[in-house]
Amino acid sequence: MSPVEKGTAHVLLPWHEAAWRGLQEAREKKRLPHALLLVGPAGLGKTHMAEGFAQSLLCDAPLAEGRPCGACKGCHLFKGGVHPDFIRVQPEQASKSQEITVGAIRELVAQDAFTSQFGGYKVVLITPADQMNRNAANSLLKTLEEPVPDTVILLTASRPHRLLPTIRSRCQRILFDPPAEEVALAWLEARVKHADARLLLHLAGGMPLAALALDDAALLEQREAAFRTFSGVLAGAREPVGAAAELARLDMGLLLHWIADWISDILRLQQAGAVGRLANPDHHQDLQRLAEQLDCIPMHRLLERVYMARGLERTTANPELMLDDLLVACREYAA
């Protein structure tokens, strides 16, 4: 379930307002680009923004600032996921690689794919576009090079460097930055139920939707247990293989994100003692003790190992063996 409120009409997030106004102004002046690339870190709601703009283009009676009315036939079809002039391309849920395949793009660019059935816009959403494999991206290029009238292609990407330069160059980029802390906190505080909004925002690196997704009591308990286990290995109080067996039960992507943040905080404390910049301020004292105990050079090497593991996380690598290697490295580097 999306952390953004569901309803008949689209809910515009506060930090999307400037981008929304820019798009609607371009639409009014009939200068809307045929391809838009929404770029920014995960957790800012880029796909939500793209969905709202798509609904706006397909709405029969847009409200002020182009917001979809939520009541017309177009809005009802869109919210029901059956609007014939909206096409969504995304990775298959069952795919371990989470790639967007060439088959999906070839189906999209079929000869009649961009013919509007309602006589208005045809809108395509490719999300996340940075998960297209190379063959899929190459297959999309011809469509981007030869725009179809009244067709708008929306792409979202948290890692735009993974897109082909030729894809990026044929799209108008819309950049999403984390909102000011006071804006994010005002939005979060009205929605969190299980934890302090400021702490969640720190844990999510300033990304409000990612912060809201962390507002889960069971998930926060898992984080606490994982920190005790991992810090125990670093401190020499836990045996790596047994610790890996415990941690392997967790979501691997989230666990590796946590570990990277813990090591990064240790390095911050070693180099500058910058408490205000910690991603995990609730563990400041424990992290400070580890920072005083450990050498920064091995910690940098360990962080590189974590980033390598994150790169392998979606492959066929055995997660428990991967954790074994990582935690054994922790023991070696901390020795």
Second form
Amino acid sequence: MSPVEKGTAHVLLPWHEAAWRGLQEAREKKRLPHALLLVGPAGLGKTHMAEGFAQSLLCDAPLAEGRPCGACKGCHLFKGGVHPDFIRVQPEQASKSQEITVGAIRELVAQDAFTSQFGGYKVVLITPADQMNRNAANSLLKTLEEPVPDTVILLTASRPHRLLPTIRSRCQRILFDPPAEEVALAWLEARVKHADARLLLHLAGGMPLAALALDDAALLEQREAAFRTFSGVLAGAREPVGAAAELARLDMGLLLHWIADWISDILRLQQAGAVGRLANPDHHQDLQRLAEQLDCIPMHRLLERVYMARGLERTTANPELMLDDLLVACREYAA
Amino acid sequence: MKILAQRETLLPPLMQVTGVVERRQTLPILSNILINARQNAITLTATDLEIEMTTTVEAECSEEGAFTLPARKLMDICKALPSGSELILEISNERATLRSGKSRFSLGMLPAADYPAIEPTPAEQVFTVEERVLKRLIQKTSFAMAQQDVRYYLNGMLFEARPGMIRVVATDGHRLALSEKAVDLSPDMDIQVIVPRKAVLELGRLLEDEERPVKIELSSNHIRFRLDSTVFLSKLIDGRFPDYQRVIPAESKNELVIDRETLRQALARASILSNEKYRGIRFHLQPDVLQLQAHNPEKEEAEEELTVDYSGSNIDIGFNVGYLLDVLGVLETDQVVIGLNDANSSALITGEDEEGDRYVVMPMKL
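Other form of same protein, the form predicted in complex with the partner chain, not the form predicted alone:
Entire complex below, previous chain first.
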């Protein structure tokens, strides 16, 4: 997730305030845990919060509530990404598996043994920690268990079940929940440019940052086109292999997420009628038509197939073949 | 700003600091060197966030200022220019232009404010040691430092300064090297810090066999070595070094005296047929005779017999031959003394009549 606003100072997101205050209080009482695990669905700004907290720990003269001043040398180096007491570990961009490798963690462990450069905290950010592979996670255990003094290790995870239990048990957990709709909307409305904030928030399942990432005219257009193609296949109007070739051009993760949402909405409409809350309120009419046309048991099966496909994401599975398979299945289940 | 320097004065210090810059760099600015221009000198600083080297070079500067330039490229250009060239570095806004004769190079610049140079923190302890003494201490022990051990406090060298002496210790858990030297230090001196492996090796390269004093300054996070025009600074390892005194055998019941070079050559020959992975070699010790035996999984065998000065009991003991060769490589005396107790306890190796350097090697079961 990209940082929310690249500005001079760190901007605290409104739904992070409670957690932030808790952390700063612990810091003042000198009871800051050495390892914090920030857990919650993607799109809530966990990494943003972790970065802000790291900057706050490294800031020479924090403002009220420990907010980083944005002007001192510590903040300057931090913003430039060159703070010597801040170590960030994340998957390499070119890596296909998007895993954090054991090499990266070993390097971190070696660096962590040194004294801090400015004599204050040393901060390590591992994001997303649930993408550490098994070897990487294992080589981190020793450091998590016997921390070097004045080191704070921040981990973020949107899928904490993927972390080793031995990692989870060594960290203090901070839970992130989606904010109340009013809070999220108030924040979003000031920033959304291309679409209705409420619609985006629904599409993103209530995650404000994910909603903001969708605020992109081209992306929304893609979604519109993908929906037409997909509903065409379900309705029997489109031939699946051609449709798959068309859809394969899109970002696979996002597409599968959309497809899962569409099928879920069809199921919702079949089960509860129009009273339920839809993830895609803008396609209510079309989804309603499909819901009437199709049977619910095959739709459940289809949803399962989509989830399976999502499990294969970031593997070497050929996306085009995967889509072919999925859309042919759509066609069979819908017939 | 305009800086005028001679290739011959600039190149050696430039090469020296560039040695600190790592080839593979995650932060782009770390592949640069920081250049601070003053009236008639410039200081060059390079860091890899673990160690930092600063050196001062004579140069004519039109004004004061600071900027950073790509280290390796600058060095390569200076190297490739003909000897005796005069370099003119011109700095304006975003770019730096280097001219020499009819050559012109335009280099990318990054702001000095982004450079993570180490802020000088007030030194808590300061003392001076002769350069060659420091060099010798490092030379005698650095081979025993651990490399990428999970026990991170072993990946470095312990520096201890007490009234009247300075001592360094390195160990990887299988062998230990200790070297000490009597020096004049203030009576309230009590220092024990671990200097990281990379810094020790870099320092070993930097120091010369000279009588010049090196000023060592210690703060809670850093150790700084001040040489003539160069300042070498390193972070410390944040950990506790094991109690090495307990590792060194207090007394040896059986002492063996042997010619160093003879033993070294015999070991080197026998080691050829030792197990490549474990490098085990067996010592079969009887009065005045030492038999060395090595064999490998291919059932090949080497045997050596040496005449030694030994009057103790018969002992059969195994060692990693690599560890022994390391020790014999740094000892300087003609005769070495190997102190043994039994087949399960460590050997203490020293030079004859040379108490300052002590080496402990753990035995291995063969």
